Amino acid sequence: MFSGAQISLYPMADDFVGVILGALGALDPYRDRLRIETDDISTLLVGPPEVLFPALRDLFVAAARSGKHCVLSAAISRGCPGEPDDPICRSEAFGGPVGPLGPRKEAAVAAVHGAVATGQPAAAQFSLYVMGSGDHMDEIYGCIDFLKQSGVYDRSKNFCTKLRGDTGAIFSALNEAFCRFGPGAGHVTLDVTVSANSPTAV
């Protein structure tokens, strides 16, 4: 299995370089469990979801605590048939048989309700793509049902679902969507945008 994210962080500030560089220290606790590659467009983080999503959360919170309007854009993928297996991505979250939707939704809700609070409010929107599965809409509708019970559901939008709440709960919800919906060893992707400190009224 291969799992990871291509991410870009956008602080809306004149000192955007300083905000980004200041936030990168939040990745230090995860560097021995992630493969990180950066170019002039994005940063690739490769690793298991139990490391990947906390790393993304902590990076975003570190940038948002600058008080500047910050946006994180991420393409997150697991099980892509065009990517080689990577030992660093091994995780108990993948590969097992997929159980009934009901218990999976209940477990996902419980995980989000137990998420570590960061004290940083945020909003997000994301789309879940379940590839190569004949019952993909059942999985997507199951994910939406979970989100409506998660405590961070804001509303449905065209092509995506909007979340609002503490950043810790939002990234927990994204993690649960990524791991619990779609085939256990199949190709699943998330298209994610997270925003904090926006000047636009709620």
Contents of the next structure:
There are 2 protein chains.
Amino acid sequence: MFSGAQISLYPMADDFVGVILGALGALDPYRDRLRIETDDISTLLVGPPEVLFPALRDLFVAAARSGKHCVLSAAISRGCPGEPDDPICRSEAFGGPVGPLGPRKEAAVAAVHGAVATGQPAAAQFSLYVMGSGDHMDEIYGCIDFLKQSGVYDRSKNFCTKLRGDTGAIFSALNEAFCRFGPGAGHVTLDVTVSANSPTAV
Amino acid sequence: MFSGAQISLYPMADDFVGVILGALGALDPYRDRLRIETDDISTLLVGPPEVLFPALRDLFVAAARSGKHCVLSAAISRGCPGEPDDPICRSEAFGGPVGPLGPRKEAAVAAVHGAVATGQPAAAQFSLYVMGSGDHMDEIYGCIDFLKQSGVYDRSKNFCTKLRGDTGAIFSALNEAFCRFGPGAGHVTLDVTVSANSPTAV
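For comparison with the form predicted on its own, produce the structure of the form predicted in complex with another copy of the chain.
Starting with the chain above, the whole complex follows.
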């Protein structure tokens, strides 16, 4: 199943190019397992979730350690019927039949509780979109239930859920939302914003 | 039908707060027709599309005229079953039965060709998500067909379509994508990025 993301990193600094270039080395350990293409708006990362989410986490942490207010924005997608499959995306993390919501929520909570801490605090918000099925709101509500028990839940907002905590736990929660909710072989997307060093953070 | 957006403005400048505060006046003509709430990650704008898209356009143009590299990111939504309706969202722009794709594409193209120019060039990319129906890809492909004839089509990318042109035509195209594709009363969202003054723009 094709999976990947269009991502952008926004350092709110005159030297935004320097902050971005300084952070890109964080992707090096993942480069052989991702297809990467960049233009003036975003960078495409094609690969399986178990590579994609750690790569995004490490890129974000590297940028945030500049001390500048930095935001990572990502459109993350799996199973889009319009995308050709790609062997680099092969993963055990999705594609199988999905069971009842209860055990999926428990597994997701356990994964986030076990996430390795990065020491970098962040705030985030995201929306989960489940296409092509009539019960998409059940999956979305199930995901929100999981987030409330994840340890990084901040609050529900219109159109999205806000998270706050260690960057490691936040990206683990995003990974779980992406892989465990919606049909196993279905078209699921996340619209993600992660922010560090905001002068208006509460 | 409930409609609105979570939006964020990212000026890549040490004085990002000044650029944002300097642009906010552009929202003044729309404030009585929008509900607005701000936190450290985004600003919620609740209102109908005929107010929302011009307000976003004017906010973006005001920020871009700072000359700094600025990005507007927005999660735009209508018809989410989890949101209570709000009288401020009442609109003629959606909610009725939808006809065949052909005339909808023609009407969308005509609207973008008639958009008032702002004189501010921009690049953009966005994804259209249609929830709760089995034919969502037909609507998405129909929207991409419209974009190819819109005059602001740049290219198709994985997970999104890229636009380039005058900011007025770009926001008109986003408005048309949002209102004319997907079920009239359905749950439809856009994941939008608009960029100006990028040093790497081609």
